[in-house]
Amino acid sequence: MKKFIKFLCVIMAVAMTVSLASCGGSDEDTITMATNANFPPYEYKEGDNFKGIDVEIATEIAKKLGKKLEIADVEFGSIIGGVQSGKYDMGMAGMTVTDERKKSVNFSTTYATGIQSVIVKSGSKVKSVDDIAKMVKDGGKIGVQQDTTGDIYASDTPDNGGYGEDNVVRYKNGADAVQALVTDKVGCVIIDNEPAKSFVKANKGLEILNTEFTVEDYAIAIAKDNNDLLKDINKALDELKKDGTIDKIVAKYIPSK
């Protein structure tokens, strides 16, 4: 009998271990945000610390939910899959709501508006968005951060307003795409406007075209089977909008002119 009880206890212990190991995501006291910390001013790192608009908004959301925020810095292209599988609770990385992404995850209400801009070298023949097609026709390439909205739009077919995948060069992050522009490997870079400003400021001889490539909404990605979290996050965002917290955070990083 004693041997049987001991055996039973071992089985129960193993079962509990397996159960805990398979939970994924965060525990009840934390909420995990997947991001790509190479996207100033929305998310970036200073030393070991995460900074940016998304980081501060996520911190305020976590407070509303009574949880501690944990941040996972991953490649942008792996965020949706990680959220979908339950590895991360939410994805927040200046992420645009698109029909394709909505097939995999749900999105919160919009918390910010982004603009896709075009970076070129000063003196470039590309003076407007309309000139990109001619640059491509002449053999020039477009640099983008892989899996971002800039990539999605630029890689689309000409019939849908894009330039075709063969004319787009994908980089793991915006900084690499901009460096490719500096070294003449691409003729322009399509990227979100605020990061574009930071990259132009850090690299002499670059400028942003005055015309917008496209305008988009930013939202938080959440797993389709996590409706309770979606509801809680939307409630938190609504409160943060109404009390002016989000406006203050955005103004801190993007001062009005």
Second form
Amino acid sequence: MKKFIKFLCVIMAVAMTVSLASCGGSDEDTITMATNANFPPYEYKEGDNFKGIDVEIATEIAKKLGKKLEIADVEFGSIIGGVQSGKYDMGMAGMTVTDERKKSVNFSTTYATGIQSVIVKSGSKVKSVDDIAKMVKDGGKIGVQQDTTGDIYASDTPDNGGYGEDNVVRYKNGADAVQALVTDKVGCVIIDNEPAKSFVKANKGLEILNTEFTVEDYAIAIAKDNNDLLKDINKALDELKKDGTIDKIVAKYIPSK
Ligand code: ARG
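Switch from the form predicted alone to the form predicted together with arginine (ARG) and give that structure.
Complete assembly follows, chain above in first position.
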């Protein structure tokens, strides 16, 4: 009997090790970053390679932690849940810190700021944020990337500063929202300023309105029960800020800064 119990224990130990090893978030040697890589200059793909500010900062963090960086390119709206469940170690996607998201995950210290801005077609009747309400009244739609802060603001009720869900068309990524603007399916796109600049540069006949919607902080999402990683990431970020690495990475992608 004793032998049998011992045997059972061994089997259980093996099974546990195997299941731990196969679970992305718990692998000791790698750190998995969930992102949505259609958000230049923070994250985008060139062929099979991931590029951008977040990708490079994450690479430096992984180096400091002595881990290999693995990137999972997923829908923006599934990043928080995946981090919360332990599927990914961190979420890094030009992600804005919001009180609502803080209920589900912890955020690192911030490493960048973003501004929600409005893209229109050149010559559009929408010349300022105030004109959006008029556009919507005339049947025009607002394009956003699903589940982003741009979506949340635009979809909010008018008494809360939004335009109501019915007037918002939600796309899987920012590039799709911008294509919808190019083909007149929507009358404007609300999105973070740096991606807005990249998209406007890549498409003729678009411009960014001169008004800022809101200023936001970008940070890395980490599971609430993963305080060790939160501490390690904050320490790494602090060092990378102090030694100028982050500034250097940002300047490479946003030369004016
Ligand atoms: N800053 C916005 C937010 O947190 C948009 C981020 C979208 N990021 C991305 N990689 N697609 O909601």
